[in-house]
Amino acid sequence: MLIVPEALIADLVSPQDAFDAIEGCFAAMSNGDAYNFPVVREALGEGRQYGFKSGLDRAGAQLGVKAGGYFPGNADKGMINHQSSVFLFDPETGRPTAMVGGNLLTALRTAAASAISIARLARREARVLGMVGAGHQATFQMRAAARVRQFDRVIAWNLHPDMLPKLGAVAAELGLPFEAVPLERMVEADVIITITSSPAASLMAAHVGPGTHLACMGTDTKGKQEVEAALLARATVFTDEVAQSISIGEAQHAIAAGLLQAAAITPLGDVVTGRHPGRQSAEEITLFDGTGVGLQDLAVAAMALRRAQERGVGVKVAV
């Protein structure tokens, strides 16, 4: 078994690598070659969450599990709040093949999924990017979005405004004017990314204009909610996996309110493979409910493992 520690990941997997791996993952799911196992998620108290996401990709010969969660007190200890590791196994024998640091990979695969939704569903002429949330993953989201659309400016809101300058600095690196705005001004955005850990909706249907694409990336646990349920009723809804969308994703609230049916939600992989046309009008609101599936973690971890093997890095251990 090869241990690929967190410190090596940045040199092994680029944002483009993650984009390619996650797009391939979406396609494998759409083609029926890959599926996720049920998510295990537990609340540990004081906002802490811990769980397991796992799956099997027959086409990619990937079997494994990501173990990790969200620990909001970590920032005070000099660590990021999301902590995880990915374990890979030989799907034929069950033999462990790798343990891979999952912190950066989680941020990269989440941003890649969001960017794929923007590339596939946002209007080509989208010019204003709206950001709701300014935590650790928000900077990855902004950079990934800027790689797939030529934005002219960024507007942003965060519950704690003192965190927005960090996001503004990334916008400056990208050459994009940046403005902190109230949520009511999100109606100016052509693309909106929500990336928060909110337990209650902040973005309302009235904050979103016709033709907007939304990538809702923060809701991955029962009870979390970033956007008003009425917004999903107005939108054409896409997701990484329907089962997760309706149980732990943003759609859970619209389903519970009777505003959305599971049959109306389309896997984004069906757009990638051409089974669904995606956006069908300039006025249509499209929404991607990115719940984060285990197969995505396996895809980027497998890429990190391949690169580590090619370069002869990592720590080999006998099992």
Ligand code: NAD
Contents of the next structure:
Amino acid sequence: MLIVPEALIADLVSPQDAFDAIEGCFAAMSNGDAYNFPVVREALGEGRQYGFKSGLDRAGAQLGVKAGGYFPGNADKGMINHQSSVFLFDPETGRPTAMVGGNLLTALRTAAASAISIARLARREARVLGMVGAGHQATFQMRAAARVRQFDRVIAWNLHPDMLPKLGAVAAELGLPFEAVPLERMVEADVIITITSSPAASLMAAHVGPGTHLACMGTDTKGKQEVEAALLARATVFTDEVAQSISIGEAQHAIAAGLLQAAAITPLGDVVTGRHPGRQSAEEITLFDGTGVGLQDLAVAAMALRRAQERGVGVKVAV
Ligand code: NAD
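Could you switch over to the form predicted in complex with ligand NAD, since the one displayed so far is the form predicted on its own?
Below: every chain and molecule of the assembly, starting with the one above.
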């Protein structure tokens, strides 16, 4: 097997590569060629979470698992809070083929999913990007969003305002004016990305105007929540995988409150493959519940492996 260390990933997989790989992954799910295995996610105490996301893509010949989680004390130790590794196996024989560093890949594949939702569902003329959250993933999210729409400014809110200047610096790099705002002003945004580890809703239905597209990316565990459940009742809801959306995603709360039915949630892959038309009016609120599926991790890890093999980099080990 080949070990592809974290330090090599930035040279092997670009944001555009991730976008293409994740669109392919969502299409394979919509076509019934690929499915995710049930997620294992355990609380380790002190806010630490650890788990496994895995799946099989028959069309792409990918089988594997991402092991990792969220360790909120890491920032104080000079590490990012998300830590993960992806293990790939030959689907015919079960032999391990690769161990791939998963930290940057997670940020790239999560930002790609959000950007695909924006590319497919936001109004073409969207100009104001709203950011709720300013942690590690937020900068990747903003960069990926800026690749798919011509934004002319960014407004942002974060529970911890001291984290906002880092996001502002990335906006400056992208040439976008940046303003920290109270949540009430999110109503000015055409696209809103939420990417926090919040345990309760921050963004309320009243903070969102007609025609907005939301990419809700932070809720990936039971008990987390970023937006008011009533917002999902008002919106047309899309997701990466319905089973995850209703159990560990943002939709878990609207489902529990009886405000949303699972049957009303559409896989984003159905929009990619043309089975669903996507946005149907300029006033419609569209909401992507991005929970993060194992197949996304396999898709970008397989791409990193392919590139590493082509370039003769990585560490070969016998297993
Ligand atoms: P981070 O630790 O770098 O940043 C955390 C963010 O959440 C910051 O903006 C912080 O201010 C905010 N926050 C913390 N506690 C909060 C609270 N009580 N209420 C409101 N906001 C709060 O984390 P990150 O790596 O940027 O990840 C952000 C979230 O995205 C996490 O919940 C993580 O699990 C999730 N995530 C989801 C996916 C996916 O595929 N959907 C992938 C990676 C990460």
